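Just one chain follows, in the form predicted alone, and it is written as structure tokens.
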Amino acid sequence: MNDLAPLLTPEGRALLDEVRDTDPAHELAVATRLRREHPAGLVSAALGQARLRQRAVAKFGEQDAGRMFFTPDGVEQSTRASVAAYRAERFKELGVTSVADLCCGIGGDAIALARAGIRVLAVDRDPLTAAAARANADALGLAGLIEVREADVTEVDTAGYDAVFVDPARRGGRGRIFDPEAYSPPLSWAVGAARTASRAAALKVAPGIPHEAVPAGAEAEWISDGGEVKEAVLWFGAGQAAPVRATLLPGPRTLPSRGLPDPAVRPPGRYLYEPDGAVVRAHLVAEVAEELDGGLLDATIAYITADEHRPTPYATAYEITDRLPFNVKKLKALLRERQVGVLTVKKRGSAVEPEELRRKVLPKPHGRASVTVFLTRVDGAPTMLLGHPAR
């Protein structure tokens, strides 16, 4: 069933409530029982929606996910609620009161904008996706602030709105799309739409967008949530003080670019700092290294080393206990000698797969000790650095 309408009826909503906590292992038995009382298509749709809602909890939280309506693509591609809320708050701080949300998907960003008190025109050309966005606005009590329109975004007049937000499709039949001009709609069209906004605009792009693809006059912001890079956003008319920034959630904590040169390479100190992924993507490792009075282990690798422990939200600190040339046998013997039972393997600049190394050097626990090993290069030489999170 590719139509949400039956699920929005009293019978459909009651069925959704009944199957909401269905264990996938028991789904067949539940479906067989329910088909004695309800149409088979409705039962299948309800169970499918229940599965999507369970997957959506990670992005939207249990309360919202349990009331919203999803498509498979909508669960995968929608913005995480915490990221959407941060962006909505930034729009609000810019004095925006209305936003044209183009390529709105199932409405994740529209919901956050409306909860910030911003009026939203949410547009998507796919009928089922637009229906889900409309159902979600209604289910969350936001229909008064969200108008959902099924249309081609390239044909929508946004002149009556303070701001434009565009989230172009970045997946095709073969998976992720890396060329911004192959987005749907292309990045060049989205930039043109952004430049017409009266107050501000934001374009959601893939975190891997090359810095050289960032259009002139735009601020590029990389966002991570809980240490995981989620997206990049190109801002226009946002009064940006720096052309690049990294923002870490929760917080938010924002690190702006100051145009610093690359840090110097230096010998390993007592501490190793692993910058947040948003910092690395934004090319702001130099800003963090300066804050830590540190340098790089290798000119091409984003590991910072320093002699002092200075807590920073932009990097995780580890105290280094050992430095060894890369050697599997030596590492295995050392772990046995120190009675290691828990091994964390991190790598940058190494072709070795962490899981493969873990199986080789610690096939079974030797004790209760825990160790983190970094597979990297120190001034070009393959190296293992052992340590533990700094206290």
Ligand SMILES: C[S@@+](CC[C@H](N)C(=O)[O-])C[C@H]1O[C@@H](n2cnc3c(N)ncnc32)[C@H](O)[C@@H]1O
The other form holds:
Amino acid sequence: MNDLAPLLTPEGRALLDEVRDTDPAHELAVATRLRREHPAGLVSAALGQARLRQRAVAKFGEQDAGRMFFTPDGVEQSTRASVAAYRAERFKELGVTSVADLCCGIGGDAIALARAGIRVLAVDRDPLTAAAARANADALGLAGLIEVREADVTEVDTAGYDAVFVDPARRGGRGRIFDPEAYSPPLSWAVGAARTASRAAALKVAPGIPHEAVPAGAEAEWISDGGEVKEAVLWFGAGQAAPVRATLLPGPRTLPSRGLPDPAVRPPGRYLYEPDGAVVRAHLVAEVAEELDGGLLDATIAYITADEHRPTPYATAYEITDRLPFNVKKLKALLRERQVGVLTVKKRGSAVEPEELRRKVLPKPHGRASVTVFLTRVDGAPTMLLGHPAR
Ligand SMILES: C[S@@+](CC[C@H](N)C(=O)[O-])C[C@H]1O[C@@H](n2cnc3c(N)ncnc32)[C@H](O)[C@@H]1O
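Got the form predicted alone; could you also share the form predicted in complex with this ligand?
Next comes the full complex, and the chain you just saw is listed first.
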């Protein structure tokens, strides 16, 4: 499909409603029936759009995804609603009332900004993507706050806006792009645009961005949602109290850096804490270890060990019951003895494949007990720590 217009006609909208819940297994039969009454191109466009909407539910929720318009890249690259809403609130708290959303895609961020009451200029150079962003602003009743412009962002004047947000394209013909200068537009251009913003600016980047690539004066924020790292954002003019922070959704719970040195290595205590991915990416394990009065199991591994159970949103606590040198036979014998049926394998600093290990060591027939095994190093030595989530 290279044009959204037919789907926006009354016939297109009626067809979209009709194919809304089509089971992919029945798509061919449904298409054959509908083609007797509607143009074939329109039928396949509607079925394609229904499929994209189903894929978008995970990011936008059933209600919005069912009304929005997507392109395949647009679904893939859009910011999930929870993260976009959090960012929009942050802009709002900074007193921002208007944002130039440069590289708006199908409008994931523009929608959240408008819902926070912020006026948005949403720019994308791809005609179909810009058409989807416009259709989404209409479909969600936000057209009064979102102006969509089909243009190259490098040619857009952002002078009339309080803030700039740039979410460059990070996928090339050969998959994901890791070099920030290979983004479209390149990160250096986005940083230049951010520095011209009158009040604040934010640039979305890949969570793997090296800390050395964070521009001077910017705050880098790593965001996870439901324990999964989603993105990193570089903030400019956001009154940064700390150069780095980790933010966990839902919440938000935000942990700023305090510039602490790496925690000391210490012998394993009764509890092992697995820090959230955003904490690890933001290099804030020391901040969490201090809160837990803990240390590291190994200087190069982000597992914290401590004597007490202190619940924290920034790490998941496990009570450790056994410590063994890495040895598959011993693990197998121990799991048999304990009648284990469910084995959760966690690893840092080990090349072992969890699925393969589970296959080798789980007793048959399975017992009923659950165990978590951590494959890691304790002060350099390959070690297995067994335990369960702390209660
Ligand atoms: C990562 S997506 C944006 C996703 C968006 N924030 C959302 O939540 O839906 C990046 C977009 O940048 C657009 N783009 C890349 N280079 C551009 C340029 N120079 N000018 C305008 N748009 C550009 C692409 O067409 C793509 O839609």
